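Below sits a lone chain in structure tokens, taken as the form predicted alone.
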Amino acid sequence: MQLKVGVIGLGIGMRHLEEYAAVPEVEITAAADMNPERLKAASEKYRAKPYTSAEEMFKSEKLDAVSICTPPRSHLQLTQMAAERKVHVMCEKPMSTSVNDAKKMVDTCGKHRVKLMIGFKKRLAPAYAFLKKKCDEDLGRPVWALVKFALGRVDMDWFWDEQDGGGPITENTVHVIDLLRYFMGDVKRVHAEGGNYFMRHRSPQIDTGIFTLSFKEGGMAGVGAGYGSEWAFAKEEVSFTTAKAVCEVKGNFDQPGNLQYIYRSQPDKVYTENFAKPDGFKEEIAHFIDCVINDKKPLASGEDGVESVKICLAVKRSIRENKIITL
């Protein structure tokens, strides 16, 4: 079966359209984008036809599945323009700064009978999807996490706009989010500290935070994100624990290629695993295009996506109101 894709956004959706192309279930058919360099670009190095308008894409292509690379403000809008055609949708993280639009997202989807898978693509990065396995067939559900995840600088106006990328703890740090409740589940409280100590000429938003996250099912997890690094010096490190197991993987930041793990029964035994490509955005793309092709549910689910912009949002009120949130 071979499935007609289109890219809208050629940012990070360049990378998109580079797995897309080592899929040989797909046909990258179209690309869209305003900006007429990445245009040119994607259209002759995958030989997408170019659009500089979404919707003329829409009308003008027989689709089947379309990845949503854009700003988040328009995830909603594109999302429902896909599903109206019976479009798959690959979109990318956050859903939205609203939990409204991220809702009317998981209905117009369910409605139209179309997968809507979001962005998460630590949930298949190698070092983490291995992790996960792990816990799931031996080591146990994480109760302690700890959690370094601070980016560099990012100086583009949307990513710092309350109503589109909704600054770092919402455009960025909802990757890690979603992760915590990969391994840990459903949070129940939010306690936060943090402000704009970096990039002034972007406040009153949050650039940094570091918060704590209770779960339902009983646990905790520390955080610190936000842009407290730059990009040459910037690293990601998570640390799991678990009742038989002390788990960390780590790397440069959206590399997290190092894991190691030692069992509290060897305490001198350590188990190492390194992975040469990371980043998880193979995983992804190939993930999509299975549950398109063989009717399966994205393992990051639209009703995921809702959840992590809620955390997200709750962290940034926390933050705001001095205050301990409870979902």
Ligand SMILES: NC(=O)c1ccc[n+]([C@@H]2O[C@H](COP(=O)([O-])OP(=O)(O)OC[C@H]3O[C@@H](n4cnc5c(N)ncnc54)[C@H](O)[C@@H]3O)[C@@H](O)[C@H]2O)c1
Second form
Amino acid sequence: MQLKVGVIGLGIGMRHLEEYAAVPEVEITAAADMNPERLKAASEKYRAKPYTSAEEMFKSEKLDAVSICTPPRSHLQLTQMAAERKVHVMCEKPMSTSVNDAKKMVDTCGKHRVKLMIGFKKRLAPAYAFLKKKCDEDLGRPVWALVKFALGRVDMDWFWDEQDGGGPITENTVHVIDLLRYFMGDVKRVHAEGGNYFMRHRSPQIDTGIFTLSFKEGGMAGVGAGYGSEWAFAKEEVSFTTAKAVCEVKGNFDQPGNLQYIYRSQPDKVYTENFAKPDGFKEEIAHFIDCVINDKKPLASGEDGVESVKICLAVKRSIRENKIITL
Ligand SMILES: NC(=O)c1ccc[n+]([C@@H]2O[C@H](COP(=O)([O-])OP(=O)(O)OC[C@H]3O[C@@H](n4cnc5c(N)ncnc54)[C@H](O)[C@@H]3O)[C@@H](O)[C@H]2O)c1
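What would you give as the form predicted in complex with this ligand, now that the form predicted alone is on the page?
Below is the whole assembly, all chains and molecules, this chain first.
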């Protein structure tokens, strides 16, 4: 079975194209972006038919699936356009900075019976995928987690705009918020400190935060995130502790390639796994196509996307209102 796939937005969308090109069941059909240079690069490298507007692309092409890789403000409208034409949607994170808009995306995809997968690549990144399986089968659910996920400078206007990217907490920290939900379940309480410390010209947008999450099933996580680093130092470090084991995932930012764990019953013996291509994009795109072809529910669903938006907004509210937020 061959699926005709389009990509809208050619920043990280180029990475989607690279991974679609590696899936035998995919025929890269079209790409849309108003940036002519990006469009030219995509059409030359991947033979995607170029469109300067997504609407034109949908009108002219009969697509089976699309990746929406534009800034969040446009995600709802583009998802509606796709779903109404029965095109399955892989949408980059965050779904939106509005819970209502994110819910509308779930509703429209449900109504038109198309898949909606959110770009939470960490669920499929090899180190976390390995560890999740290990936790489910053997180590148990983590009840203590500590995450360092501070990024370097990003200075695109949309990233900082409250109604678009919403700053680093909604645009970026959403990745680890989703990861924590994946391992530890739903969040009941958020307590955050933070503010505008380093990107003064983006004030009053929050650029940095440190927060705790408490989970409905028990357990707690601490997260240090936002613009707390610079790219040369930006690391991803996640510790998960269960009743039975202590686990550490480490790597450069967005490159979680090294996993180590020990059993508490045997604390001197360290188990190590290293993963060469650790970011999870390859697995994410392959999974989306598998879901479309074999009618499976995506591992990172629209409902997961909505929950993660709620938690990001609670972190920001906790900082701004200086109080603990109960979800
Ligand atoms: N999963 C990840 O690791 C990851 C990494 C980077 C970005 N992202 C997400 O991807 C999205 C885009 O981020 P980016 O870094 O690629 O941004 P970017 O600004 O580099 O690129 C976005 C592109 O979308 C185009 N665009 C904007 N609105 C459009 C529209 N309505 N129709 C067609 N094209 C349009 C712009 O011209 C631009 O070329 C964001 O939601 C971001 O959070 C995810």
